[in-house]
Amino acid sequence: MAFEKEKFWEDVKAAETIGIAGHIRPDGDCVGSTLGLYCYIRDNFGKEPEVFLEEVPKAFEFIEGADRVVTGYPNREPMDLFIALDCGDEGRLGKAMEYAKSAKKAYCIDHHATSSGFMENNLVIPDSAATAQILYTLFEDDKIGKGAAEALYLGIVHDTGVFKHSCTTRETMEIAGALLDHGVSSSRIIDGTFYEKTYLQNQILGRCLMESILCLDGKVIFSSIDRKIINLYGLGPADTEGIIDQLRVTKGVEVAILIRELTPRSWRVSMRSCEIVDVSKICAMFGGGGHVRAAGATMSGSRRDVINNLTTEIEKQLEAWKKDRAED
């Protein structure tokens, strides 16, 4: 069903119980989007939506509403309205999908090119830099409070890599500027949640860089974190944030790959590219998805199997690109 902005806000206004959820392993855009929408509805409709996330990373705990997040996915009565944010498919929504199935009305607002449009009502804009950016276009600027503004700014900052990724557009920058007018501290959000690292994060970053390997004539760099290292350092998912981005900026590299072992022979894959390779297509082949320049998947096999499968697909795209340039 096509998304209608006016109908969406009518449904928000009519609902007595509202649930908001983001994807598993929440990142900045996921947390920013869910809490941004929470604050906006609370401030303008006098309602208290429930926000469901697996966790709120410590770096994001200062965002207004973070202390209200429900992380246990408890059994509850069906909600009048359920809104999924920054989710491309049912699997990414995790246990919160049960709330969506039982809700009287369900919406999905997302910006992933691989989004399946799995809800009753879907608003998917792949050209948008972040789901937080889409939400801003649904909000009335003069009704955005500081809490909602900070949350949306967080989402935009993280999904654009502090406005460096190719998804950043003029509209992205204009929206970010408008959010600053609501009292957002740019330095607090950028330094505090993007650049600032704990000692443990710096340790594991250094290790990943030291043990990284170049292949495909220096066009690909990869590093891995196995269970032995995870247990040795006591790592959580948030402790590996930023490693893939540091790998990507290695001179001459087109694609960066970071794999983290979840269970024996099961790996969480993160991929980033610079200008040529569409990593979302590669990740989609292995049951994942994401953006053209940033995507992920979960893959099975040995470390060698995973890297070989990924680099084979990367090489195909690089060869096709070379062929197209030669023909031009």
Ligand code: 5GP
The other form holds:
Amino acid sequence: MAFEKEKFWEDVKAAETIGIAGHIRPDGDCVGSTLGLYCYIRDNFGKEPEVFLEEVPKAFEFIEGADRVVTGYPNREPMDLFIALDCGDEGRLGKAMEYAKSAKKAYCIDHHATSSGFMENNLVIPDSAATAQILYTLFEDDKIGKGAAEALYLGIVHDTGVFKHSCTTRETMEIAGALLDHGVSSSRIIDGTFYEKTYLQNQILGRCLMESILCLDGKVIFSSIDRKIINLYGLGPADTEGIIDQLRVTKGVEVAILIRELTPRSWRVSMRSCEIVDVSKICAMFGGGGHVRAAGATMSGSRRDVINNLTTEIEKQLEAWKKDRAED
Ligand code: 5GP
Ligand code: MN
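Starting from the form predicted alone, produce the coordinates for the form predicted in complex with ligand 5GP.
In what comes next, the whole complex appears, and the chain from above leads the way.
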């Protein structure tokens, strides 16, 4: 069904019970958009939606409403309204999918290129830098409180890599500027949640860079973190955030790959590209998805299988690109 803004707010107004959830392994945009919507509804409709997330990463705990997030996906009576944010398919929503299935009304608001339109009502804008950016366009500026503003700013900062990824547009900057007028402390959010690293994060970053390998004539860089290292350092998912971005800025590199072993022979894949390769297409081929320049998947096999499978697809895209250029 097509998304209608007025209808969406009517449904919010009419609902007695509202659930909001984001994707598994929540990142800045996931936490920022769910808590941004939570604060906005609380402040303007006088009701308390429940926010369901797998966890709230430590660095985001100061965002308003973070202390009210429900983890563990407990059983709930069917809700009047359920809203999935920053999440394009059932698998990414995880156990929160049960709430979506039983809810009287269900919406999805998302910006992933591979978003499948899996809810009753879907608002998917792949050109939008962040789900938080889409939410801003649904909100009335003068009804945004400081809590909602900080949450949306967090989402935009993280999904744009602090306004540097190619998804950053004039609209992104204008929205971020408008959010600053609501009292957001940009340095607290940018330094405190994006650049600041724990000692452990820096150690593992150093290790990944040192052990990284270049292939396809220096166009691809990859690094891997296996179970032995994860156990040795006691690494959680948040401890490896940002490593992929440092790999990507290696001179001459078009695609960066970081793989992390989840269980024996099962790998969490992160991919980033610079200008040519559509990594969302490659990740979608292996059951994942994401954006043209940033995507992920879970793949099985040996480290060598996973890297070979990915580099084969990258090579195909690079060859096709070269051929296109030669014909022009
Ligand atoms: P990351 O590498 O930071 O985990 O993910 C990069 C982007 O791809 C994010 O926008 C994330 O939401 C998306 N993404 C990561 N893993 C998956 C996946 O398994 N499936 C889908 N559909 N999207 C993913
Ligand atoms: Mn996002």
